[in-house]
2 protein chains.
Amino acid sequence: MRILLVGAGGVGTAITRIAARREYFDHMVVADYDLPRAKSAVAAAADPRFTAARIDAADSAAVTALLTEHECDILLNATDPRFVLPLFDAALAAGADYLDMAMSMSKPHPDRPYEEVGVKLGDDQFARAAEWAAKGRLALVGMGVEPGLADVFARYAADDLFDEIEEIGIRDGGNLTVDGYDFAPSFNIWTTIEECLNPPVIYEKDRGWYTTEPFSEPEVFDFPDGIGPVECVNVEHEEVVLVPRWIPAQRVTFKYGLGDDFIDKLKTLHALGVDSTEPVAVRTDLGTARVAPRDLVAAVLPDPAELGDRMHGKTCAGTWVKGRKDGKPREVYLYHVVDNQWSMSEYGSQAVVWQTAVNPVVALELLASGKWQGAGVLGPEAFEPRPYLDLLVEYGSPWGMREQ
Amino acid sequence: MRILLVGAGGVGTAITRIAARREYFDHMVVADYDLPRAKSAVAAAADPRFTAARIDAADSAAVTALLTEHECDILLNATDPRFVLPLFDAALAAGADYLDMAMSMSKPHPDRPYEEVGVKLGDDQFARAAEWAAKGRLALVGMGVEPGLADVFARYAADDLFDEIEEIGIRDGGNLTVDGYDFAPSFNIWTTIEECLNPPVIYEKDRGWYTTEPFSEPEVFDFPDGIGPVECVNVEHEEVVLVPRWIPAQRVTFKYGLGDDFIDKLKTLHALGVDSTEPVAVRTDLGTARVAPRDLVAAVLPDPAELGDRMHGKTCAGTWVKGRKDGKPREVYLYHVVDNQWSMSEYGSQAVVWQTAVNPVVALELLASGKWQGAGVLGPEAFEPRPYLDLLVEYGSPWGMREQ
């Protein structure tokens, strides 16, 4: 199998670091539109089957021209989500398959933004699902840890654990803190507002997918391995709009426990208008010029792939799960914990980044063994679930199951 | 009087629809950066004694060569408060006098910026009032309406209304509310971050300057002409450093009555770094440039010079005395309150801009009829109070006092 990993930021080095301790590719090209940023990543590997290009992510025939260039068989893509849509073209133009982890972006309702969807998450993609299986290739969409791992975990309950479902749950928490910053966030800003401020989606059997206003529905949740109690929140996330897809369930949600102080921010980012990508006129050293607030938001905070050294704590990653077997109801939530102090130690990744880019990782290599196969617009709730899990712990990195 | 004016946002567009109204001056020169904001403010005089041009107020030597072109007395600083220093220099090397409303920029002190004074607002101003009194040449500084006005009121508290003062508070608060908008200053945000976030800055005959954290010692105000009681905390401002070199107090304050809505918004501001005005290098349409947070947040709030057809309400600036006369205590608050909906229809400005703007075309008018006369580098409570105060109430905008 050759590569081309998109994508040298934090998560896209860890995929390097990852990759490099398995045997199941040949190549991994690994392009950004910072050349040295590539070239970076692919030292971290130090494995001669990496090599390092510069791309504009944005450049659709381009990037297609790289992939054909050096004969990919796969586009991995870790950039954030303004590149889905270039990549996910780029892909199937040069007849190779794809892998992302994130999904193209939604477009709020114009009139009910808080009551009924617009455009969702991946629609512009799940909209070009037959081209790709006419061509017999796959796009496997959201194969990070949420959505990805998640979902995975979603389609293993559905199989194995329940008969019928109520409630699919995505619950994400951490007791993760960084020395020295009031506020540094754990993963991309760029991504965490957007998903943040959008207007959370809610799937019902009976209505359908619909929104609510963001921050809603606040519910403490328990998360394992000793990080405890944390508020949750619905937040707009793909594994809303995936898990329907293949896995009957009555309701299907998400929510993210990002603390009070962490929305305060975030609204107040919203209040300012500075969470806005509607680029406007500034004064900069090349003369006015027009920058997208958030872009400067997101170069303002620190490298959130940089701050493990100063990081301490575990992240969570989850899918609870209520229903009925046997006749019975039942409850559980499956989970994947990271420590940071393990990431680092092992990977030199913290450990929001590391879980993100651990999980594309293990997917390729159910691709490459054929353990996993498909073609067209798939979602990780496609495949067979049990393989991925225990590959997953081959790679030192178990997961857990509670029931509650 | 022929007079330089630079800077035509808000305020200047102010000060020249107000000078318009005057006699006492023969041409304006209404200079900016940005040549069709210069044209706009001209338009707005629509008197044929001002004139537009194009000027960088960062490059003293083209500004020293606009004022000997234009046979400029005066040179009238309505910039903020980055281009005090390049514009006072232009102003002493063309033999001009100079008048501004904000002074030369503090620096924190480097080991303890919350105790200890480091370099402090118009320090590098009164450095050089040597140079200025020898070349008989005067620099008004800080004649705004705080600085400015408030210690107007000072002075002539100290010489008609105390014999002895305790304590001389400026205290500034309003009841303005903008419709439709989240949170929209009332003045220039890159000012008002600077002195908001800043240490503030305190006097006490004892100890002399010293500094706390921002936001400090609240305190209810009750305000006049019915805004009422107004939550204020202490923010670095120009008085506390003017009063004291000329009126003999125990201490020097100044309260701002910002609400908590407010000042929850610029400590995110600041624990995000979005304060900042060190340059980030950020992608544009121009390719990656280097961009001050500060600036990026300024361009994407309103313009608050813009916002007087949505504004309501009023806002008040004034300076509180305690002490005692004819052995007796006496506390009194010197006060100048604007209502928008009369500085809009009298002046199509909004109000806090509208008063920052009256009181140099009211200074200007005792400097060109001699009855305000200096050399050197001079605050506001050097001069006669009492001529201003009257010729305040002669432009329209009469100013009260409330013995309590």
The other form holds:
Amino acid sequence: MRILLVGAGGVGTAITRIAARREYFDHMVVADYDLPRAKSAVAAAADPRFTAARIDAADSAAVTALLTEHECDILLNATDPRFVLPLFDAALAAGADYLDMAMSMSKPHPDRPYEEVGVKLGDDQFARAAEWAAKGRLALVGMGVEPGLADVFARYAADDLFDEIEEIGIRDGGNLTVDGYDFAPSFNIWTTIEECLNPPVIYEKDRGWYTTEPFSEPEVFDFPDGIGPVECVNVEHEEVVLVPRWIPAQRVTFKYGLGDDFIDKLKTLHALGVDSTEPVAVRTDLGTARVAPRDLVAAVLPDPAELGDRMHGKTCAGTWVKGRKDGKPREVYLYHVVDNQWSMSEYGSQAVVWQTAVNPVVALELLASGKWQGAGVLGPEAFEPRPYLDLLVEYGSPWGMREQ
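Requested next: the structure of the form predicted alone (the form predicted together with a further copy of the same chain having been shown above).
A lone chain is what you will see next.
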């Protein structure tokens, strides 16, 4: 397998460090708009199978040419959601497969954003599923940790743990702290703003998909491995649009443990209008520049990938499932916990980016071995879950299950 990795930020660099320990691929081209950053990610891998390249992820033709030049079998997208569609298109044009960790962006309903869906996450990709299938190519979408591993958990629960499913709820929380900062998000702030301030989507079998207010329906969820109770709220996320496509559940939700202080800061960014992605004119000593306010916010905040030495605690991603087995009620929480101290000492990557990065590397190995096969635009739920969960353990990162 020959891989083009686009994006050499925190997650991309963690991908190179994880993949370097595996033998299933022949070569990985690490491409980024910032060539020194791509070279740094390659240096972190310390493996001759990796090479660096410069690429503009928005330039589909250039990405297609790069895929063709290096005879890549698959494009792994480790950029933010703005670049999903040009990379998705480039892979198909080159006759390559495609894998991402976040799907094409949503657009709120123009008149009733907090009641009805507009364009859902991934709609633009699923609209082209027939074209991908006709060409015999696979686009595996939403294959990070959430979405990704959480969806694998949902499929495993449906296949092995339940006869009927009442609700599937993704629950994400942790007890991470960062020394020296009042506000230091542990993941890409551009993406965090997008998913937290958009209308959250909920699925109900009798109603379909609908939306609600950001940060709605707070609940306290008790996370395992010493993390403890964390208040979680509704947030827009891909699992809610992926899970119902393959798994018969009565209800699907996603709730994130953000904390009051984090929510207040996001609300302030929104109130000031600096969450906007529309460029505005800014006067500088070199003349007028057009800058998207959200990009400015990202520029002034610390790089999440560089926070690992200041970070303490654990992060947990998991899937809570409620239903019936053998005629009896059952609730389980399937989860994956990463301790920042472990990920830093073992890989030099902070816990949140490492947890995101390990999952596409595992998926690529299953595709390379033929244990996962498919064509079209497919989510993680479309594949057998057990080979994935077993391989994740082999990577030294076990998952757990708690009866509720």
